[in-house]
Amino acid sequence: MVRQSTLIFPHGTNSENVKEIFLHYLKKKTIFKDKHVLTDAFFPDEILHRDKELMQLSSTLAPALKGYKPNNVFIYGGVGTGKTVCTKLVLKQLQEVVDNNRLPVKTIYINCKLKKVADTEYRLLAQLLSEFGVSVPDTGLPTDVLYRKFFNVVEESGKITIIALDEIDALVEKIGDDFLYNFTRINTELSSGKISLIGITNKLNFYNELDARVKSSLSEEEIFFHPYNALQLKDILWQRAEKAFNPGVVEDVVINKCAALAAQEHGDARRALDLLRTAGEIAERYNSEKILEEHVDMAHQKLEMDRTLEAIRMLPKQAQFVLAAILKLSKRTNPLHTVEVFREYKNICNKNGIKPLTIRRINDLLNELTALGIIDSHVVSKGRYGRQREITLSIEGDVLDAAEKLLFTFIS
């Protein structure tokens, strides 16, 4: 059983008690040596179990060192499979070789999902121009003016510019894929400078969804990052744990549990590291000198709730209404069927003054909720009655209670 915190103050004012908590924390020995090692911001010296992918990407970009434009590359893989960290490592090492040998190559990394950085066409171009030391207003200029400015600066630099666009699918979803066509076709007009693209995405079908003319202009190569297995995740966790915690804090049973849980959830290294870090924070809160299995269980529950609630918050309004219908109906019957979910969904839309979507579109939203792990749905045969989709909730307990509280605060 996890030992409860001893920080209980039966006497004194709130202010005194809060101050005492801070003073106690300041004096006590922490189990962490460097918590930063377990965050996304940490850049490891050695990336484990990704030699093949690093070799593929390095080999694809290497021709730039001899003055040849590298092929465009698309990097696919689920969350936490090492796509971003590997790309950053390759670009960092390439730029070091370029700088040491004074070669005409420039590397740029941009996360397209960062708000107010590169989440619109205008901001993307403004960010790219800033990488060359060119400032433009936050708004006001036509995008074709920004394109011309950027292409001129690439041409004047005389460099091969390699642009890595992380979460590229988020930008395409928001503004379309015309910008990809513009970037690839401009190479026919440039003589001194050239542009190569690296697209990084979680969507395995991303390329198939692009416009035909964009596909033909890209001429891309593909690199796939497969999910880590439990043994690989264990190696990654030990690599970080030795730097993150003081000796004796973490034992093999804790690492094994974090690795096993993350392996079940699509082999996500980021998830494994979050689990270990959160378990460490919980252990410290309970004044434990080491991380126990119970702390990992508590961390898993907390992260699951945080992830589910964030996914629900980010859902489009119509998808939230569909989920609200499922939550209401699930109190009375299980499994549910599309027709009854659609009926309840329309009732919720009418109560909230929203025009309902068609049942076909609702099926698409059900697929999205299934992909997020919030519901489970599959089509079953009913013999001569045809085929029906059966729907059940995948969340339960405290997570379900929190989801209901979140949704029904703004849905009637």
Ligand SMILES: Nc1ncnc2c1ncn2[C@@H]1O[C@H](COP(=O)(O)OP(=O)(O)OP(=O)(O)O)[C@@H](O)[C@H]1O
Contents of the next structure:
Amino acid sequence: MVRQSTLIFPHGTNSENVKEIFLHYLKKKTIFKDKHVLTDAFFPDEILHRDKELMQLSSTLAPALKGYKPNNVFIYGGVGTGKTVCTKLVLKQLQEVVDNNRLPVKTIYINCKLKKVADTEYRLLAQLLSEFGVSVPDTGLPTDVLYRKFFNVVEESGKITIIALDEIDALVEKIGDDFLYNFTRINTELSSGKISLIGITNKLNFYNELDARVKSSLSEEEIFFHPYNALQLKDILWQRAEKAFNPGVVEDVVINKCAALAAQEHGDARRALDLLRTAGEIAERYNSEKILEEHVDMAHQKLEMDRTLEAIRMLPKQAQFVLAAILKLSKRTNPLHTVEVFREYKNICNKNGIKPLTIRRINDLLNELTALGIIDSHVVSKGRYGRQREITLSIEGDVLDAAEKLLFTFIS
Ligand SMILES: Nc1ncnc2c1ncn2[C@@H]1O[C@H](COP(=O)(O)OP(=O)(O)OP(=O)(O)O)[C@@H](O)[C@H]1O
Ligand SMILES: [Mg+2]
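Switch from the form predicted alone to the form predicted in complex with the ligand and give that structure.
What follows is the entire complex, opening with the chain shown before.
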């Protein structure tokens, strides 16, 4: 048997060889010039294909410069369609004009998904107060005291305060929509200061679920962000690729492929950038001097795997049990029917000491798994035997293996 060390270190001492690895790496032509450019943390100099939306948002907010309260804005659109990047750009430019002209306007951007910032009404108000330089204890005060403080601070500042609540659905899910009503109502009591809200979401049904009075006040203006098509994604990718990679590393075929794949997946620019970054990392690992189409395929598979596993990890426990039942049964039978899945699910619940849900609830969970693309299920007519739901797994190969490994680490 060949000793591992003989393969890796042909001569010299360990220290010399380890050093050699580092020196070799240092000399090696690298794929990336600046990988950071392909992440959300990078702010592009130029936002492409969003002139209409940028114009709409900036002209809605512009009246603030002349002392008028801008209409509230509701911004919605699918994942990775540029909502955050466009809102941040508009607020930044507005704030610059405000600062240069010493105008009484204040812009605040809050990402409601960030836990410590806005996962309770208390934290949200504390965060807003801190934007005005007022600090409050982490807990302990009644929320109406915080509302009062916030009211006073806006009033004393005499400023038109524009508050962008990004991923607003996450906040409403946690604390309900009363706070939105409270915010809009504050305006009727304020005399010198005013508050305008920008609510941003990618949950397209979020708006319908809001209380009617909140709905009408939040969406005095609405801006919809359409998915990007493959050509638009191509432009976005090239703009970043030139900064992210060394010359000659990326070619048109690679960009086209990333753009086409991301266009199929809801026109998501983040997905397109993730694909290109991951393909670059794979090319680097294979010691390739440039990114090849096959690296994009591998990146696609990797991202799919990550996404599926993350979705499974985030499922409620009962849905994980239903999926575990489907995984077990589909080794023998295909397609499956609800009754069989239900029976196996109950076995798993018993083994794991969990009280099973009713078959009706299982049907809801099957719909959830279908919506996530983990299973495929549809109702078929069986003539005089009535209608039955047929269930098949939509994941296969490595993803299936990894999903099994993940689920059966905590389900017996
Ligand atoms: N038109 C564009 N031009 C350049 N880069 C863009 C454009 N649109 C989006 N991006 C980039 O794509 C990524 C996703 O954009 P952004 O975060 O704005 O999407 P989003 O609509 O807010 O998505 P989500 O709903 O998931 O929050 C970011 O890295 C952003 O810089
Ligand atoms: Mg966003």
